[in-house]
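This document opens with one chain alone, in structure tokens, the form predicted on its own.
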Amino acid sequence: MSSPQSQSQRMSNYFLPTLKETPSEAQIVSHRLMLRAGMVRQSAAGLYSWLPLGLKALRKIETIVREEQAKAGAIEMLMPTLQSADIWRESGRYEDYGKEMLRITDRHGRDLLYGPTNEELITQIFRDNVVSYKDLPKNLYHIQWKFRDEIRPRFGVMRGREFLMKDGYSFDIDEASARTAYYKMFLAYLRSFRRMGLKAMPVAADTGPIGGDLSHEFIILAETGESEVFCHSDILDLPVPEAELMGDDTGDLAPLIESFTQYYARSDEMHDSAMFEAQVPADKQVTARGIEVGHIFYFGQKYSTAMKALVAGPDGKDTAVHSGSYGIGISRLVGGIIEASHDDDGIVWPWAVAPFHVGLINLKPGHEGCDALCARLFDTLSQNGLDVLYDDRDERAGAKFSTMDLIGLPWQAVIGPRGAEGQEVEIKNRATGEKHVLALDAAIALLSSPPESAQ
């Protein structure tokens, strides 16, 4: 039996509806992927459907946001899809953000709209309960679908209508605190993309409908990326720090952003030409295509202020609070991944992320020596907590292999005739194709742990 924190299947009771053809419609790597493995399917214009496998990926990138968001010190919350739009004509922002936005009137004649981001959302939720500075910081943060009506949806999850998002908001008493919070949060950001197997960038951002001064965007390069990206290499090399090294206040922090900051990193919107060749050596100079996965915001008191959210200060005069928010899209980064790492058979999925660990292949079923080595392999995988998918379908070995290759396991084990008399696996790693042949406990003990190539 599976132990409960495994969610290993078996390939004969699962759902995985792979096509051998790409879609005419998927134009990106990521999309014709996740269609041929079985993880999406559009139901409508920039609308998708999880499948289970799509859905797997989408809540170990969930785990890993919530650990690091956690370990930030910031709150989970829950807030709905729709919200009134009285708030956002609270803060001027109704009739500015533009067409975007769904608007929705209901059975009563009250204007709602389909939440595309949450700031107002949460400034009222603050200000009916906050009073006094003395329950300052609060970092309030939730993973909720989000609809925004774009023009031209395309490139699969990458550029939907419908998105998964984590949006977080801070709330201090003066402008020191807040950048503290916006500097935990750059660097949990940091922590949170490379547990997914990425590099990621962060470049100086325009604020646009959000607001305020400061801002980045975290960016992952990929050639099918929408942005075109100018760096210095040395910030793709950069450790990110751990968060036992993450200090109380600015000053702390300070030095910690500016190991990022002080090199010149921007998308196409902000590039300054003259300015990168006057502070980038040629030798170091990188331009690239990537893709946006982060942005983080410091915009003062611009909510709070227009909707006042206020409390009383030390001095016991009410203040507006400082805010921040911070957005990664969750379900925009399984694409995202994808686009950084597959090669031309399939996905190669990054150890945290992937479906599943592993993916054991029966090439008889049927048979009493390979169905009993198998299914000790199973049982033993699950009961140490690692995910397996187990392909005990009565279908060729080349299919086999080729479904296991396109949805790109990490671990690859497979059990033929040979191996079970001889008690022997072949283990391959998805993302070198190195291959071993190993005693059960010696396999066993190669896949429980993540091939260095995917971590």
Given for the second form:
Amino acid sequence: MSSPQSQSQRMSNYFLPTLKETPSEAQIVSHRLMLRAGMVRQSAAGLYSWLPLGLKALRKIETIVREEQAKAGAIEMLMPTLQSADIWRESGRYEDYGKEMLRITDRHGRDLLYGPTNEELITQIFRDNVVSYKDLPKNLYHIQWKFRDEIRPRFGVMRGREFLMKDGYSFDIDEASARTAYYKMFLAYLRSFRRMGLKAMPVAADTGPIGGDLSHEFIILAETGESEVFCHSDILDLPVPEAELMGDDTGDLAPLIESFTQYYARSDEMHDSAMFEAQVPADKQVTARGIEVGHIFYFGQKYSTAMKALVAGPDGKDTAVHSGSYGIGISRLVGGIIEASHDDDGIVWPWAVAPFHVGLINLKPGHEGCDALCARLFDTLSQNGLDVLYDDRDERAGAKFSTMDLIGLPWQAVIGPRGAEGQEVEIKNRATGEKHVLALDAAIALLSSPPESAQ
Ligand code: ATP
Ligand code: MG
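Moving on from the form predicted on its own, kindly provide the form predicted together with adenosine-5'-triphosphate (ATP) as a structure.
Below: every chain and molecule of the assembly, starting with the one above.
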């Protein structure tokens, strides 16, 4: 019996189609491991089915994002994947967006599209429902599938055509308060990525015709990343701010943001080598490759002007609202985390996003003592709220060990006839390979919290 919160599973009932061979179509390690670990399967170029193990990792990432968005005061909603072309004609982007947009016609001949992003739709919802500055500020987000007909879908879920994005939109009466909304998201992003075990660095991004300093991409370093980044090494070691700072009374967040933005950090698009040389001492210069996992952007009154999203100000006059948009690549993150955390044997999940916390291996299913001790451990850990994947299959020990290493759960707990007799469990820390043989109670205590190496 597992507790209602626990999502523990027995492998004999689960669906985990792992692969021994390295799939030839996969060019980078995260893609290979996601296929081998039975997390995803490609159904057409850039389109993936999420198998149970992959979906669990995806959901854990979503949960962290939701929790941090809530702390920053953003409210969740859900918009459809399909949108009417009309609102995109209003903003002027229907023609501009080009071939990346998947255009669809319904049976009545109406033009629809599969949303690549949601500025138009949220602006329409806002303008139809908010009329006064008194209802501001607002920050609304959703987590929904997007479609972009990428010319070169590749690297598995990292550059898919259909992908899961968290996209949020802030609405403020003026630029000063929009800046506060932006800063809160900046901090929420830093916190979200850190909780996933990642060091994401904010890099200055192009703000286009709006100008100003309010656009940042969040990049994690990885050799296989598609972006090239140049930064001051100190930015990588800054502590992540406390969530309380994003409460209702945010005070002036500018100095905190400045503690990050004071360091040179740019991707190739914005890089200025003279500035880099002048601002960063030679021994602090980092040039590396990275993966864009998030992007935040203040675009002012661009859509509100085009689509007439006006609110009455304190003086009674209508003004177009000031907005920003805030994206996180949820499905890309699954690949990004694996790029950042794996070894020769497979994935090494950080605790917070691990699909299960503990992999329990019964070396001799059918052996009374093994079955009983495994069942006790499985039940107790599950009741304590841990997610356990129990390998109760009748398989060779070697195959079980390599499957567990491949799927990379933070703890492994192994029980064979000798352990069953002495009521002892062998525990392995997946990240370090360290092993301990412990009595049942001590084993339960150890398995109930993250290994230091996986925090
Ligand atoms: P890129 O430069 O990688 O093409 P983008 O700048 O076009 O991304 P945004 O519009 O900023 O992407 O989207 C927000 C986030 O969505 C990105 O930071 C990224 O994490 C994710 N994302 C964008 N395109 C894809 C894709 N094709 N597959 C998976 N995730 C994506
Ligand atoms: Mg971007």
